[in-house]
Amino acid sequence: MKIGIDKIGFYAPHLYVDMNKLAVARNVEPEKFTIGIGQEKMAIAPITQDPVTLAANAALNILNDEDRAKIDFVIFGTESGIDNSKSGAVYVHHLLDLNPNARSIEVKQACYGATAGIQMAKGHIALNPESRVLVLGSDIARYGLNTSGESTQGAGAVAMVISANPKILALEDKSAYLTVDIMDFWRPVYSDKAFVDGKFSNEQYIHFFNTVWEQYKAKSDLALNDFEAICFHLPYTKMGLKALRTVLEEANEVDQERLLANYKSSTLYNRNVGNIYTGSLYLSLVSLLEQGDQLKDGSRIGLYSYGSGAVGEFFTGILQPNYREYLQVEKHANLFAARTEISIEEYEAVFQETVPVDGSTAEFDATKDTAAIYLAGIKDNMRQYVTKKN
């Protein structure tokens, strides 16, 4: 039985910011961001989205009645949880008015949790094959006003269907998986920032890849050049490639330009989103699927997750026969046509405009935002979730 993404979606924010522009307010020269890092455009998230309405945003805009009656399992991967005790999921099963005989939770480590979601679907649905899992990646990547790491926030969610003889990609057996306790990024609970040792994280992302690569290869006996293309996790849009390149010269020069010409498709939502943590893999799937228009039906896809602390993984899909009929590529487009740039004054308000932590009551201005569900305020230490009627 084939088990894999069925349906697959995303969702950022209506705002977002010109890299050139910030750079030139922090006195840093534009290609350093946009050609140093890869990054175009920042996605801003009002106070009125957090990691809630934009995982149900970008579940909204791919499900019908029928999804909405077969899921019976939704997996929220954040590690920009609103709450210590409840999981986001348990929102988004009611925003989205799912099947109430279902099971919903929250999984966190680091950037890597959708990608247990999307494992722990397969055995679900292995022993349900008349089921459905909503997998949900839903961030808002923050560092901070004038840190290092301020290039390379952003916001966003990715949604997936997983089910058996899934529509668009049909995820394999085999894969590689890579614990080790380092401190290359994290964020306590008591601090609404991240904190990072870049330079140690780039080389422990890449030591990962290495290592699961390795043994992806030997579990699989496959090689380079039986891959059309490999997604990776995108903190930053050049991370990936700096992975890639070392390792491509076991693949002769043909392949060596598809991959390449394949990972700059992937990279393409990315770099006007930044970076949306446990979805940024799966943002660069959506990217490459729906740019890559080279891909043929029946093509293996290489999928590398990392999450820092740290977790990693390789492991493989292959294209369904007609996946490009079940893409949302008109709908992107016109999430992307429909953003409204601000100045990097109205970000930094933006910014620090954050909701309450004293348990004080709070209402949020949502008369500018597009979203259909939205974060209307704070109350007796609840949030108000809204979906506008249409």
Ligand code: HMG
Contents of the next structure:
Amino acid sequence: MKIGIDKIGFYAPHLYVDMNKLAVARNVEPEKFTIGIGQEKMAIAPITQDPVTLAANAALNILNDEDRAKIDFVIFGTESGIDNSKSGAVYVHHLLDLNPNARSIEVKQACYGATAGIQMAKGHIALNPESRVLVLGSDIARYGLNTSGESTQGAGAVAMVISANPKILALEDKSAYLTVDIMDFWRPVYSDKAFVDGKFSNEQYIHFFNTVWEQYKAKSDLALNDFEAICFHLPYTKMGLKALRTVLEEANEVDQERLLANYKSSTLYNRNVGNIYTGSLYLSLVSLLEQGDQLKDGSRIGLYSYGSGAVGEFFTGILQPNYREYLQVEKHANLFAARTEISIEEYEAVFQETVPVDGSTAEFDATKDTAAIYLAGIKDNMRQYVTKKN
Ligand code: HMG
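Output the structure of the form predicted together with this ligand; the preceding block shows the form predicted on its own.
Full assembly next; the chain just shown is listed first.
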């Protein structure tokens, strides 16, 4: 039985900052951010968007009534969740009006969470072929104003329906994975910003990639030329390129050109959104599928997932017949076109406006937020979520 991605969509908040302007404000050459890091625009979450609303908005765009009835498992991958006890999945389950006979959980391992969700979903569907599983990867990446990580922030979510006989990507069974306890990036529960050893994290990302890639080749008997494209977890778009370059010479010139061209297509959306942590690899996949016009049905796509701390995995999927018909190209083009640029001063003000943590009541002004689902405030330590009426 084939199991894989039947539907996929993403959501990014309606505000962004131009990286050229951020560079000027931080006294660095714009090319450092646009070429050295490889980012053009950084999505900024207003106070009315949190990882729950981002995930719900992403899912809203792909679900129909049949999905609502058949989804019996919601897996919410996040590392910027809003509660240490209750899962974001339960809120999303309610906001999307899903079938009550469902399991709903949150999964955490830095940017690897959604991949863990997909593998869990695969096992669930193998036992329950009629089921559909909603896998979400949703995060707001925060390092702090004027920090070296600032240019690699972002916000957004990816939603996927995993099912039997998927219309988009059938996942293959071979996979290679690795866990090593390292401190390259972490966020203690008392901090709303991540701590990071930037250079070390870059090195480990590549080391994990090289390790799981070697393991994968040994397990599968496949080689680089068997891949039409490889999608990477993209904390910033230059990162995946650095990893790809370490193995590129394993392929002939024609294959190298194809892999590099497809790599470019797989970074277009991320370049304009930033790091969305656990959703980043899947935003890259959406970008490749929607912008890679050379891709053919039946092609093999490699996926490299990396979550600091750290867990890495390399796995693969095969593009299904007529997969293009099931993508959300127009919706995503409209989403990008409808965003509003904010100045660096406005971004700094938005960054510093956070949800109260002292039990006080707050109401947020969502008149400018274009999202269908938003956070209206907090009362009695409970977040108040609202779905706009059409
Ligand atoms: P930095 O010190 O600001 O930048 O840190 P840099 O000095 O290393 O420069 C960055 C690049 O810009 C370099 O390119 C420069 O040469 C280039 P490279 O040599 O690396 O290829 N550069 C220029 N290029 C063109 N024109 C110029 C110019 N000037 C410089 N004028 C760093 C950068 C990414 C370390 C920092 O932003 C950071 O710490 N970010 C957060 C950590 C991160 O993203 N790590 C990635 C791997 S870990 C991961 O992916 C997991 C993660 O998503 C978390 C999770 O799993 O939950 C982060």
